[in-house]
Partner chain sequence: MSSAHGPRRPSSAALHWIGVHALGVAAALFFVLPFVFLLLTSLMGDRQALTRDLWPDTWEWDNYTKVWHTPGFLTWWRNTLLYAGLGTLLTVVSSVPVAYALAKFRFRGRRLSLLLVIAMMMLPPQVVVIPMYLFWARQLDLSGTLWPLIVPMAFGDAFSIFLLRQFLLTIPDEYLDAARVDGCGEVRTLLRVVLPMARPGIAAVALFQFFCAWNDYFGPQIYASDNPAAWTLSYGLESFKGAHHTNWNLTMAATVLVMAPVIVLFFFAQKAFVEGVTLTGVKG
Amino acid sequence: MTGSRTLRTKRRRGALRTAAFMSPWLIGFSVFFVYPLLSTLYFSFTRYDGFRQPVPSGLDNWSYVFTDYPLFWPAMRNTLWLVLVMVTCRVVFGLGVGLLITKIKTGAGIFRTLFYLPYLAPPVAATLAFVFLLNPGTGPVNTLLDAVGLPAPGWFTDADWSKPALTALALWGVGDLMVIFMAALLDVPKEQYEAAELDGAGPWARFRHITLPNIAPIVMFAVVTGVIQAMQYYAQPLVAGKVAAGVIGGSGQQFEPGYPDKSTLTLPQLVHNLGFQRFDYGAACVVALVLFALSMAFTALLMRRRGGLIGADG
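Which coordinates fit this single chain in the form predicted alone?
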């Protein structure tokens, strides 16, 4: 009996010691994640403008956002488009650039610097530069396209081209993924490539059966972080829409996001529009919870499907 009591005491002390070491993280997690999440959930069931006391309203905010708020579903479609298309293009392009630079024998440092520098540009400055470069009337890109006889799109003034233009902006700043993929590619054992060459494997076979399985965790990391970033995509589409629409006034000027024709509207913009322009915090909390649920769902799906990156070799 004494021995079992002593064992329980040791276990209790060990648990308390572990809790003491984890307490900074537990406090931070509770204060900066659990409490805001529960508060957001609570306010989503209330009428709250940030000034007066919140009043319980049941499912009114949820019904308004999903059925009566005209900007919600366009923003949902745009956000999902960015997640599926923009994230895929960034990962593929970043991997392609990483592969290319690892194969270059001379001047690799120059190319690495050239591809990485755009990533260091502030998002607002980079977006302003792209809007002016892609200006339909005076931009150098359309001027060059006209000179060679190719059709010149409207880019940020055309609803059909605004999201591809944002994707081009994201590809221009792909330097972060390039560096990550380069580190992973250089870590692949060279003897595996040598053995595959002896067996007669071509470039595609070596990439599929050697390169991809070895860098699969890095690809998964790039996809998951890319999805999270796409779910938080706010500054670039907002600035692009404002500049393309000619709204360049101060902070007191009201602007309905999504120009042109709601094509650059994203869910994070709705949170700001509802909460800080319309002072409808309850509806803003509903959109924030939808955004959180989508992020969790995409992340869980990707983590469950991560084994598919290994291919048939797994």
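The term rigid core refers to the most C-alpha atoms you can superpose between the two forms while keeping them within 1.5 Å. Residue numbers count along the first chain shown, from 1. The model shown is predicted, which means the values in this text are computed figures rather than measured ones. What changes on going to the form predicted in complex with the partner chain:
- Core-superposed comparison between these two forms: CA of residue 39 displaced by 2 Å or more.
- Relative to the superposed rigid core, residue 70 undergoes a CA displacement smaller than 2 Å between these two forms.
- In the core-superposed comparison between these two forms, the C-alpha atom of residue 261 has shifted by less than 2 angstroms.
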Contents of the next structure:
Amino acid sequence: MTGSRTLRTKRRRGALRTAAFMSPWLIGFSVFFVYPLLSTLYFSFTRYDGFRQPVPSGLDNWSYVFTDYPLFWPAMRNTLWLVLVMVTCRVVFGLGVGLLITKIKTGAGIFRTLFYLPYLAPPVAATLAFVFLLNPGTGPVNTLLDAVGLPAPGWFTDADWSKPALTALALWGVGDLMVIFMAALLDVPKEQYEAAELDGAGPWARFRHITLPNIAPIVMFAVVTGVIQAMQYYAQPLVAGKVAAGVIGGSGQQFEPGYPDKSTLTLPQLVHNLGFQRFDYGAACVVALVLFALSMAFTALLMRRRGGLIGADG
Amino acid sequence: MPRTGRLTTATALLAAMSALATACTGQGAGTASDDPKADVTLTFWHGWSAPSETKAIEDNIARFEKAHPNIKVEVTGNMTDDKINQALRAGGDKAPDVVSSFTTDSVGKFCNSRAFADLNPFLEKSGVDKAKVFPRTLLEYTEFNGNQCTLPLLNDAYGLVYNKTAFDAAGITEAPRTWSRFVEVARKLTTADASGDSYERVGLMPTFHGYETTPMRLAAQWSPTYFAADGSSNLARDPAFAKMLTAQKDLVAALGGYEKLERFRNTFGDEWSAEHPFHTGKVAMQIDGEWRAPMAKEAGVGFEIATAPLPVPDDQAGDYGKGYLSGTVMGIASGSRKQNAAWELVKYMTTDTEAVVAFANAIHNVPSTLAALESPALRVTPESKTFLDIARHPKSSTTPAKADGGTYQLTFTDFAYAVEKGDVADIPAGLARTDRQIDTDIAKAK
Amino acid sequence: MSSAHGPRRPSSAALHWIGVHALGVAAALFFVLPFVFLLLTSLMGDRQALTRDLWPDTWEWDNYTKVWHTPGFLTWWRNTLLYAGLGTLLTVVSSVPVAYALAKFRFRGRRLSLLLVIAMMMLPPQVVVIPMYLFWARQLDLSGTLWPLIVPMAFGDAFSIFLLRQFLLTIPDEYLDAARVDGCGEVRTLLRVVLPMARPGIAAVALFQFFCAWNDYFGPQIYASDNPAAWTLSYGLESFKGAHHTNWNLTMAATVLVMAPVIVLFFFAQKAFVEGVTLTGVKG
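Please give the corresponding structure for the form predicted in complex with the partner chain, as opposed to the form predicted alone shown earlier.
And the full complex, kicking off with our chain again.
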């Protein structure tokens, strides 16, 4: 019948149209995601140095990475630290600065710009700046700390202080969270505050019972994306370690990953260390898959959140 | 589709993909069939970056091109081993034909993975007897399991460069020859700053981040054996390592302790800049290569400079004069399709006495052939003579080439960092642990 | 906001004002002082930069000329502009139709596609770098160039697709239907109706992509490190201190020169920027 045929043609044309619009991504998805992911999986079971053909090696790479690779567990521990401390600090600080900016009445625009600017500093540049600022010998921060009689730590040169120093760097660039929280705070219905105030609720009670429940989804979003960023943390710890060690792309000496004392190692750095310094592609692929599994687990968590990233009609 | 079918498809897909990713790896031996007399352009990568050094390379290349009008050489400087390794793996037209690397650490990796062509056939073809051309130690660090995949291009010897003026002022008449005297001198030359919590000057920056003061350089004074005859790591079994680590740790303590020293180290200028702490008078003695004294002079320092071999442990006083040797190496990429022409360049740069001497004079390194060491054209100053002697000393040593490149040295260095910080209670047990790690890594790299 | 409402004694309001603004100034110091120290050090002499001095003895404006004339610095600029500029253009062109389809078409597998876009968005580049590197370097002989970083952007960037889709969802379907009734095909609807309305979203995506490429360190490190002629600012800056044997003053001057353009760009495009950040989180 003509009616159903036109319907079918219409549907086929619709499918074609969709395919055409989706095509850039469909190609990108297969070439830059599916293929390399399967390939990574395959390499993780081979011995491969880039010169000789890959040779199947069973679980060798997996057992090497998990039991014998001296950098793996320190990197995992550092990641855990970053997730627990750095992410928490960033969310709390970002919320605090966001709240502050909503309260500022005079010069709000200027304050907002000043608070936001550091977020824009390219990571490599910002890291270099902080390694200088926190240089234990000549840095202005320790000069000021000394001047007021506070202990001046070794920051990026001391294994106990390198991650706090990175956290300071991350707090400096809190602008993205500030803006997100600011927008969320302004979206909280004013009537609720007014009603609470009439009921005699103090500032803390208003924050606790009105602000927090209203912005809870945004806090959750900030936490989960923070966790994912922490797992992908690469340029800042790498550059900080290299520059603080005094060895940057220089000659002679080989670079020591995670200076000081492996305290700035993260998983992505291990992929680089194994893959592009030791040229053990097989073992590098194992770390890559660990990184993949962790990232996807947290992404799933992000999407299970009520409403989800996708929105109600997704 | 039934489950097994899907599995088969997946396997086939995987296999196809891995084939795709590795399709071009089959490069390697037997490609040296090019005509060295034909017109050809070679790509040559090296690691030097200071202007005087790159100029020296270019001068040498110019001389080579004059002698071989058919060969043109394109030179790229400031290439570290990571980048060289990566480019050789990438292959293709942009990959270099000839490479020189600063770190002998990578030789094992270069040879073992066949990234560089074995030069033995080329040496034979040209009638060069390598044993008569190069000093023995230098041949040792340029080959791996009989595969001479690199040749030495100049030599670095490590000794002591010191501020003679400061020595005189402190009433020290002679460079320390034994370790105990070394500690004494270092203490004597160390002065506190006005505040008292830091230094005006340290006798020596003894920590292992103190530029060239690496554990390997110090260990050479104890004449260590890194690997046993069966190839296994020997750190715990050879007492030299524990002795060196203990001696260094005591020296760190004697000069004010790790933290205070590290804080001071962070006020130092870049190793290759005019603000090197030795130049600015922040350290009185520097463990360094032969280039430091001329570099300091070029920077126009206001004090007298002298050089000496590094001190030896008190019970080895008879061996005074030895030191750590290393050097730049040069090789031919096995992926190169111009290997015969490349060999002409390598042969010229590494074996031609005039070329080696000119280059050594220009960048203040120790020459790497026996003939060049004796050449009257070699500019010898009192400061550089020390290093020539160290290079010739029979007890001078190097770190052997291993399949994992320099990873074993990094592992050892890592342990040394922990020791100097005072994090290690039981050094022998720690060394045994380090041995196991090194053995595992080397087995993994083979 | 609460202070603006409800009855309060004037003195308490004043105290509140002072408290909030004092905190604001303290926070501003935290955010601004690093820039100040950076600038001051970048103007010090070689030797003074290695001391604890905070204020330059002599003002070495020459440092900036020196950095600018460092061999390679201009090449890094050019490469970064190429990478960020061309990459951004390609990303927008390739991502808009995909985002449009995901936002406005009804088709089987739409939800799955969206999930996969998000998965890709969250994928660290290191996960697939080994095969990708071998692919670009071995198959196509393109290592030592920026093409392995630019070309993939012609195939849609997951983050941009996601962001654009979020934005396009806010455009009411009625506008599209009206255009279709007027006889526009999907392509013309997209070009004539959707694009003009989506301009803020596209601007946000373009800015993000530009900054992302500008700041990228890992990509150039993997693909361009073996060819200094292909280095970008981020990668060059990192090797600056080592490769040119410079001390802190020049390194900081170079750092300032790398930071400056993004900050200038921000002042021109502040609104699009803040809107973009908000879009990622809030309009879920």
